[in-house]
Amino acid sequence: MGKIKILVIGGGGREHTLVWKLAQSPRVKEIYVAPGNAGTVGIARNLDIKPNDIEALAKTASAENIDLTVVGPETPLSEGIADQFLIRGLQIFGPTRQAAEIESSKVFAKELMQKYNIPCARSASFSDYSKAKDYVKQQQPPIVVKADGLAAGKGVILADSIPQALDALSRIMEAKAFGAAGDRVIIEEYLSGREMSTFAFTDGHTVIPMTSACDYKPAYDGNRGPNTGGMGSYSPPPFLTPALAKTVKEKIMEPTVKAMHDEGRAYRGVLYGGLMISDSNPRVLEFNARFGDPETQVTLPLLQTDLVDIMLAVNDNKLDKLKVEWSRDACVGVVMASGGYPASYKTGFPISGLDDLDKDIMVFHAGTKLGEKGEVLTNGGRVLAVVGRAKTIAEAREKVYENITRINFEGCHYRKDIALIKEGS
């Protein structure tokens, strides 16, 4: 295969990072992104197509002779974009609809883990509201209440008391706070420990781990405030020993890929496991069917192998023939958000200072757009991720916070405690 044309689907920080990384490959001729953002302008051709408009995306891929489509967000995967592309003979990186159910249905994922003895929290699932209520009343708080379907990262509620758990249950199942995603729920035991996001490339047989990361969901310092899509992250976790990495691969990621194969749902793409580590024992909180956000912004800068080579090897079932290498450096990313996020916020504010940063600082755009005069404007809740890379997490963190104060837009806020950890802890 000669130089190829790539289409990246999505418009957030994860997708800007994917475009940025793919553009470094000598195998790439041209990159399109649908819809993209102000950050992808200049390194890709932005297309005004929504990520879940599968028909329009497939027609564009055919018309533009796209050689490989890369899916960022979970919604088009859950709606079967990979199936539709494959039917039309179009190459796509991402799992089929049945395989993506490992993310789109928490009930399916939990039943899979229980069937194949993949370590996870004790839980029960319900589609009947009254039965779910009765079960909750018998539990010891804290209790985790999860909507079954996709809820933009907001369908998991930690309740510190029985009344809080019942209120969460009512909001999900009665008030339909997350729509049809709440038709079924999982009531789960609370797990304590260290959270970690782990990732692996897989062609359905071979599993090659990516570097892992830790992200920060609560909006404010000290892990206070409402949950968001992620306010920052760092990679690699200092507590991820070679022994723990081996356990995660052999006890969780490889058995899950094999289980999906045995269930007739061959999984190809990136598998993302949200884990809780307690006493060096990892257990699965959830699986996702794609690259993480904001974790992609701190993991892909550390990838030394050509990402195009990896994706094509996955699609060709030749991942076992490829050696994937990672830098020993560390990355820290801090998200700058709109005032009011994750609740209501205003957009359309100009962003200043993007040209005043140190040369080795990376800025990945999420909620941005270009104005009529070519200026960069805010266009979402999570606006930018400012990323630093260095030999240690502490050095990378220092770089980010030295530079982030140079960027400004009306109402902007960010956490001041991302990656504030002791090395080796």
Given for the second form:
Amino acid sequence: MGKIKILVIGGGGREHTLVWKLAQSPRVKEIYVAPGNAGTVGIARNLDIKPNDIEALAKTASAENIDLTVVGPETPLSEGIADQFLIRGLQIFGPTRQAAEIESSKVFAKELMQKYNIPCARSASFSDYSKAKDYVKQQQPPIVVKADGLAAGKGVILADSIPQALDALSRIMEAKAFGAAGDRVIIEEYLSGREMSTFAFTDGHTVIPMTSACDYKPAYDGNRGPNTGGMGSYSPPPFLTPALAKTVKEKIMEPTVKAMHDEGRAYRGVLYGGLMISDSNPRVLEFNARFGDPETQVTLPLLQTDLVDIMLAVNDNKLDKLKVEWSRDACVGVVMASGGYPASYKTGFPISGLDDLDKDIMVFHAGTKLGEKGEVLTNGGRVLAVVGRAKTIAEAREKVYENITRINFEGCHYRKDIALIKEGS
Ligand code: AMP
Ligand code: GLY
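One more: the block was the form predicted on its own; return the form predicted in complex with ligand AMP.
Once more the chain from above appears, this time first in line as the rest of the complex follows.
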């Protein structure tokens, strides 16, 4: 294949990072992004198409002779974008609808893990509200209640008491707070430990781990406040020893890919495992069928192998022929959010200071757009991720926080404690 044209689907920080990384490949002729943001302008051609408009995306990919489409968010995957593209003979990086069920149905993922002995929390699933209530009443709190389907990260309730768990059940199953995503629920034992996001490239057979990362979901310092899409992240986790990485690969990622193959749902793309690690013993909290956000912003900068080569090898079932290499550096990313986020917030404020940063600082845009004069304006809850890279997490962290004070927009807030960890812990 000569030089190729790529279409990236999505418009957040993850997708800006994907566009940025793919643009570094000598194999790329041109990149399109749908819809993209102010950060992708200049490295890609932004298209005004929604990530869920599969029909319009497929038509554009055909009309523009796109050689490879890369999917960022989960919703189009769960709605079968990969199937639709493959039927039309279009190359796409991302799992089919049936394979993406590993994320879009927590009950499916749980049954898979139980059937194939993949370590996870003890749990039971229910489609009957009164049976679910009876089961909850017999449990010891804390206890976790999860809606089966996609709920934008809000369908998991950690209940400290039985009344709280019953209230969560009622909201999910009776009031249908998440619509059909709440037709079934999982009631799960509460796990404590350290959380880690782990990722692997897979063509359905070969599994190549990516570096792992930790993200911060609560809005405020000290992990207080409401949950968000992610307020920052760092990679690699200092507690990720080679022995733990081996366990994660051999006991979780490889058996899961094999299980999906054996179930007739061959999984191709990036598999994301949300893990809880207690006493060096990793267990799966959830799987996602895509790259993480904001984990991508701190992992892809460390990838040394050409991302286009990896994606094409995944699609050609040739991942076993490829050596994927990672830098030993560390990255820390801090998200700057709009005032009020994750509750309601205003947009359209100019962002200053973006040209005033140290050369090695990376800024990945999420909710931004260009104004009439080409100025960068806020356009979402999470606005930017500011990423520093260095030999250690501590140095990368120092760089980010030194630079982030130079960036400003009305109402902006960010956490001050991202990657505040003891080295060697
Ligand atoms: P999930 O969408 O399943 O990853 O859940 C969202 C968040 O809820 C996770 O990132 C964890 O912080 C937390 N969580 C989920 N399941 C459990 C569990 N069984 N025990 C403790 N925390 C959990
Ligand atoms: N970082 C959480 C997610 O991407 O789902």
